[in-house]
Structures are given as C-alpha cells and as structure tokens.
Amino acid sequence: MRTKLVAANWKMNLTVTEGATLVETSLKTLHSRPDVDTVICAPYLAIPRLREILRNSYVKLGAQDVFWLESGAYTGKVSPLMLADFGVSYCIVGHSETRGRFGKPELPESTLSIFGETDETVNLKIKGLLYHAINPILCVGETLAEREAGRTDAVIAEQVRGAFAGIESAELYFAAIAYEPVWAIGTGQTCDSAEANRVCSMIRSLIRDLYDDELASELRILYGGSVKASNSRELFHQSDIDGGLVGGASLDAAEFTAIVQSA
C-alpha cells in the first residue's frame, strides 16, 4: 500500500520569522503517523532555520526549485549540492508557475517570459536531484484553454515524458508525480474529485507504459490545486490520489494540519 504524501508549497510568502512560527504551531498538533508523509516546501532562505526546527521530527524539509547545475557561474541559482548540504528531502520542479502558466494570472503577460521552464529543463533538475538523493516532486497540468480543447491527458502525458526522459525506473521510486490543473491552482476552484481521480489513473497508465506495473503501483500521484481541509479528504480517498501539494491552505497551521489529517 502506498503511504500517503502531503506537501505543503508556501510559494513567495512568509517571512523566515514567520515561517519558523507556523511550523512550530503546526508541529504542535501534526502527530507522527506510519502511513503519512509530511514535507514543508519553502523558500529558500528560510530552509537554514526550519532545518533546526524540524531537526527531530517527523516532518520531512523540501524546496521549492533548483538549478541543476552543482556551481557555476549562474548568478542567483541554487544547486542540488547546496540543497543536499542543508538536508533537503523532497523538491517541486515543474510547477506551473515556473513554467509561466498561472491560473489567475497577476502579472503583465510582457513579464511571463522570466518563467521559462520547459520539459527539458525539467529533465534536468530531475536528473540532478536525484544524483544528490533528493525526492522530485514533478508538477504537471493543463490550462483551462487546453482542458476546453479536449487535451488534457496529451499535455500531461507530454509533460511526464519530457520530464522523465533517460530516467531509469530504479531511480523513480520515492519520486512524486503532482497532477495540478494550471486553471484550479490560486483560483478557489477545485477539480472535481472522479475527474482528478481519473486524470491520476492516467498518470499511472502512463508510467506502466514507459516503466514498469511495479514502478506504476509504488510511484506517488498527488492532487494540488485549490486543496483545502473541506475537500481533501474526498480527494485523498480517491484510488489513485496519493496526497496533496498544498498551496494557499498550508500558510494556515489548523487547516494544514486538517489537511494532513485527512490523508
């Protein structure tokens, strides 16, 4: 049986003061559970200090990106090796935000090209993180325009194969797969719980065709976007939904814990 993994992803917000503070809180009444996966994705400026916080729980420490490099002239990067030096479980690559496809758009579009993601970059710090033993947690989704056009499943399954590429299935076990529909993430709108149910079906009909049934039944497959402590638990007992990437809901140390509680 799977354990279930519940990721929190803070974005650009918190302070390193008040993070340090809402983990505190939040370790006050997350209680260790066997079947339960708990990571903390922040900035990275505040991982030094939650480092020490988390210390000698059971909360597992994750970043938010990383460049692939391990150094190098590449100003205002941060590498997989410096991650690994500061105990870095788990990292989000591929989300759509660094992708530039936002859901609720806030920037000028004239901006949108600082987020340049792609398949092949995604590649890469996938290969770099684990070359340091650190988890992925690969994000992927569909625009709302991509959803109206019936291409949904093509996307994903093009993302998943760009993402994974030259990727051995020994090398995937304690990866993630994160399926967030780009039109509910920031939004309040939540996919409907067969239909994200069935899109993460898909995920892992896919990883049987490229890997293997045995990788297909380990590999993780989280639900993001929009998840908060009133439909998570409907989510989270769906079959193939194997836990969340919590966004907005994670700032909130009850309603996280709500959250975790409900996997």
The other form holds:
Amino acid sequence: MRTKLVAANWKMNLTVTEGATLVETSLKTLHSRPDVDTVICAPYLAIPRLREILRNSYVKLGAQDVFWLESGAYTGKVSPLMLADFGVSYCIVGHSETRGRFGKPELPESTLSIFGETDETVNLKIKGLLYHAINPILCVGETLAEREAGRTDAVIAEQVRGAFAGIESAELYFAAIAYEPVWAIGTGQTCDSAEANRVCSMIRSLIRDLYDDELASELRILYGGSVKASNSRELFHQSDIDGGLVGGASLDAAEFTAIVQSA
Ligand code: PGA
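May I ask for the structure of the form predicted in complex with 2-phosphoglycolic acid (PGA) now, the form predicted alone having been displayed?
Full assembly next; the chain just shown is listed first.
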C-alpha cells in the first residue's frame, strides 16, 4: 500500500516572513496523518527558518531545484550536500519551468534557454540527490502541442528513461514522479482525472518494464497542474495517482490543508 504524498511547490513566491507565517498557520490545521506524507518545497532562503518551524512536526522540508555537484566554481548554484546539511528531505527535479518549457511564456522567448534543463541534467541532479539520501520528485509532462500531436506517452517515456538512466531499482524506492501536463500548470485547466490516471498508469507500466514489479508497485506517482481543494479528492482517489504536487493552491493555508485532508 503506497502512502500518499502531497507536496507544496511555492515557486518564487513569499518572503521568508510570509512563508513562516503560512506554515505556522497551516500547522494549526494540518493534523498528523500517518497515511499522508506532506512536504513543503520552499525557496532556498526560506529553508533555514522553515527547518526550525517544522522541527517537531511531521511535515517534511523540500527544495525546488539543485545543482548536481557538491562544491566548486558554480556561481549561484546550491548543491545536494548543502540541502542535506539543512535537513531537506525532498527536492523537485525537472519541473517544466526549469526545463524551460513554459506552456505559455510570459518571459521573452529569447530568455527561456536560461533555464536550460535537459533529461541529462535531470539525471545528474537525481544521482546527486540520491547520494545524499534526498528524495527526488521528478516532474514529467507534455506541452499542449505535444498532446495535440498524439505524442504525450512518447514524450513522457523519454523523460522518465532519461531521468533514471544508470540508476538502480533499489535507489528509487523513495523517489516520486509527478505527472504535470505543461498546459495544466498555473492555468486553472486541470487534466481530466481519468486521463491523468491513464498517464500515471502508463508511467507505472514503464517502471515495471524498466525495473521490476516491486518498484512499480511502490513508487509514488503524483499529479500536478491546477490541483485545488475542489478537484483533489477525485484526482487522488484514482487507482494510479498517489497524491499531488501543488503550486498556486499551496500558498493558501486553508486550501492546502483541505487538499492534504482529501488525500
Ligand atoms: P499549479 O502548479 O498548481 O499552480 O498549477 C503546479 C506545479 O507547477 O507544480
């Protein structure tokens, strides 16, 4: 039986003080649930403060991105060692916003490559995180153009294969995969729950083919993309959806609490 996982992805929102207030408010209503792992993936600067606040709670601390090497001349980067040093136990990898594949870019097209995430860098980051016992949350998903061209399953299979290349089954038990259709992120347009479940089940079959039955039945596969309290129950109760990665709705304590309770 897989334990559900609900992870908040704050993205580039909230000052440290605002984030601390949000978590303190949420902890009053987020009661301990042994059947749900709850994670907050915060901006780096909020991590030290949140670590103190979450110290005696069951809510886990997460980061939103990482560089893959431990140290060196990599200006502006944060390593898995630095995350481990602050008690970070989860980290998002390969989010469509770091892959530079925004569904509808608000930034000039010419700047998108600055994010420049590829399947190869995603793979290196996962290896770096696993070395420090930090659980990766691998994001995969198709753009609207890829969906319309009937390429959804092929795009996702390629992302999963690339991300896990050279990684053994035994290393992946605490990893999670989040299926996040790019066209559903931050748009208010949620993927239909039956279709989200079909894609998550396709990912599980792929894990079975690449590895074994045991990993396929243990690995948690989440849905992300405009999850809110009004649709989370239906999504999270699909057979192959083990929780969610929640962006916008995680910035509101009551909404996020309701989403966690629905799992
Ligand atoms: P959203 O973001 O819930 O705001 O759509 C989800 C995500 O990008 O992880």
